[in-house]
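One chain comes next, on its own, written out as structure tokens in the form predicted on its own.
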Amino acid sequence: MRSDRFAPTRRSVLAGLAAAAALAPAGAVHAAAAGRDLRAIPSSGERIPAIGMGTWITFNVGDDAALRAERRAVLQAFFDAGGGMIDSSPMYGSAEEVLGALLPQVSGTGTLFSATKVWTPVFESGPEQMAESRRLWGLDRFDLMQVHNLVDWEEHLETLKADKAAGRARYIGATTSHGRRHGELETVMAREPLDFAQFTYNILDRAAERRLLPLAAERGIAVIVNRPFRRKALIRRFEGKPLPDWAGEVGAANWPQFLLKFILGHPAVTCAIPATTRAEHLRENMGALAGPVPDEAMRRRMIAYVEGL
């Protein structure tokens, strides 16, 4: 049972990263449950696809018709391929309003797992802002609220919890895509009952592993990973480079794969959020949730190669 106050210290941390250790099974790789890599929520048991869809920036497209059409293939095909978590925020522009437009025009959004965030520095204004994030997406609850980089959170987090209580969302978190507020969240996490945070972390922006994920096992935290690519720097930076030889073994068919199984391989985390405008990159995503996913030594071994390119 987690406590309502908790102060972190060198020895909870160590005993959060024995923990996730313990989650991982030994050998190079292990491979994915029936198929699919699908990750348990620990505040219920829940599990979820562990490649989700974030919708900053992608999704922001108004009313143009070409660039929706575009953004309902990536839709369909993220439902195709087993989706669950789709990300979004009042923060990014009209987002929202596309989501709920297209997601009816698309099927197989019954695995649909959907988080959003509250996002206004005025208190009062969270509850109204999060009723029109449900009138925009058509929805009478939540799978996920969150408080967007922990903005009023203090505050909002009181309304959150009652509107979990109440029943107008299933789970609550924070999120922070700032590596210099993660003091800050980690504050947030060792203090209140959240179900998710959300924070980045990907092969070469590693600093989440010296506190944030520790204590998120050891809290029972899920984590939602932001930014795997550094939005698209990451792929810029390696594409026409040679995979290893042995990409093959962590099931990594190209680029996107790759960077998404490092993330994956570690056991704190629950679901990372790529984003994309494109339909086949979407798929390419989406691939990292079969076959096996690589162990402590594994991912040692992708940190020297990419840090070698």
Ligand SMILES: NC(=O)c1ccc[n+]([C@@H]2O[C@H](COP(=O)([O-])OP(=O)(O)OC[C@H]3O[C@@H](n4cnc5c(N)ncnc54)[C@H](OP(=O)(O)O)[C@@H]3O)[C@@H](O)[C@H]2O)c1
Given for the second form:
Amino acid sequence: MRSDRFAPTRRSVLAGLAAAAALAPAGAVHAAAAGRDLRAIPSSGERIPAIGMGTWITFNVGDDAALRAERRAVLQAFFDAGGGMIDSSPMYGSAEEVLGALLPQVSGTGTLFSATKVWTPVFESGPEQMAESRRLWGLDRFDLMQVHNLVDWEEHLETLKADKAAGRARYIGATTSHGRRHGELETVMAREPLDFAQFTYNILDRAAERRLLPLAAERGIAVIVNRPFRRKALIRRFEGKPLPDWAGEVGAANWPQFLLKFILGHPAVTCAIPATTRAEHLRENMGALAGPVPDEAMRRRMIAYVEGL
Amino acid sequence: MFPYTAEVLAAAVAGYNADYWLAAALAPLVLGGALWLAAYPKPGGTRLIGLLLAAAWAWVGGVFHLQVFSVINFMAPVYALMFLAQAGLLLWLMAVRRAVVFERTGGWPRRIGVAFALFALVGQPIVALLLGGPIGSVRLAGVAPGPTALLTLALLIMSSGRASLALAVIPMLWCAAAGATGLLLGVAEDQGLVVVAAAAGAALIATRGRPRTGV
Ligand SMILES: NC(=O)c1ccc[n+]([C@@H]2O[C@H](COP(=O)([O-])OP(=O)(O)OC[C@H]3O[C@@H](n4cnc5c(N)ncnc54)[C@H](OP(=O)(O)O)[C@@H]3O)[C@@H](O)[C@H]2O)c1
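Moving from the form predicted on its own, what structure would you give for the form predicted in complex with the named molecule?
Now the full complex is given, and it begins with the chain already shown.
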């Protein structure tokens, strides 16, 4: 399985810049480039689908054959929809092992953009942990290796830089999901040559709008948005409530798509990574790759709507 | 936030029970023997009860936590250490030092202890089944952590000696952790466990300091 499907060429860089230009606010909504929302990684211009998939809890199913079969269907649906980024971590129990076992069992995996993390407070064991992740996924290298939750980031980032130079990772990044760590992530983003930063952003958790998202745009750092549904809390909160009449104008046919479209409407966002255990949910989420993307005015209208519910 | 769902936990326990079916079948019977010894003390009984309980805690730490639970939970090695430490404490304080003793005539602590022990051995699995859990995922004393911790508390209620309270610390901690997990994941069995364990803990404290005759 190759994971460098999106390796940058001059053409892809130009296409990436065109896609980025297409995301500039231009009216109430604007169309996703070529019908499918692909976004450029600023450091290379390589384009990846703007919806990926997370694996926290959902792919930690251990050895159970029935649960693995269900996740295989999710994975197949992901690649059938042209999915790219899959995000995992050694912290997610058996998720990496399950992914590694299931990837060879599904078709269309050439578009995989493999992203995982290093997560150990013992700096010396970082390289070993990353080698184990490569073994579990069945890959020679990761597309993206991130420092999980900024654990021991100063030391791990040095290893990641060396790994990038040695070709063991194509891109490097750092993640958090806690608002209280935003200040620290900001420091890392400002100081280090990150390709990616991953943090939480959704229609109700918008703290990242203040500093992280503008900083990412300024520094040319790709943004991965985690917890787009606040771990299902947003879906539970809004399901059963009516979508606005104008949801179609932002390309949303259901609440998950409405919530994802809000995120994708931010021009600094590169990819949102909702997690799911169900193939039909996966298809709904990937549906957000198509159709118009809300601009800033429309995004404010979306916020006002949900806050009024 | 736990990295797994109730469904995944049940599947992991079912796989564990299937893989170690002989241990799962024998452990409650063997620990039933420990209960018998605690209820009808014999010379050398404390030592044997200590050995049996220590073996159960060591099994749960070394096999359940380290080999099975660690696949889905990164905290499992920490739990394994807790269980192995408790096994060591049981060995030292009961089998070697005999700092816990079981009485010939136990009175109401004995009756309460027997009730909790029977709940740990047979009551909890029956409740789990009545709550709709699949038979393969039933958690059994001696191989699963919750009922093992509860059975240990029950036997300690039936005992006397200064070490009983020290030996109850880790079982209580485990039951509290399991209860928190049960609350967050919606596992009724674990929510029930913390309530029963709290009652057992209260009974243990209430029964300390009574004069007894040990063997
Ligand atoms: N520090 C970090 O690095 C960090 C922290 C947090 C998260 N992450 C990453 O970000 C990913 C996403 O975050 P998350 O998993 O915490 O939360 P999330 O994606 O916001 O929410 C996941 C939940 O949403 C539900 N869901 C997904 N699509 C749905 C749909 N179409 N309809 C109804 N329900 C739907 C899923 O339930 P169903 O299974 O029923 O669909 C699942 O319970 C993680 O998996 C992980 O890869 C990283």
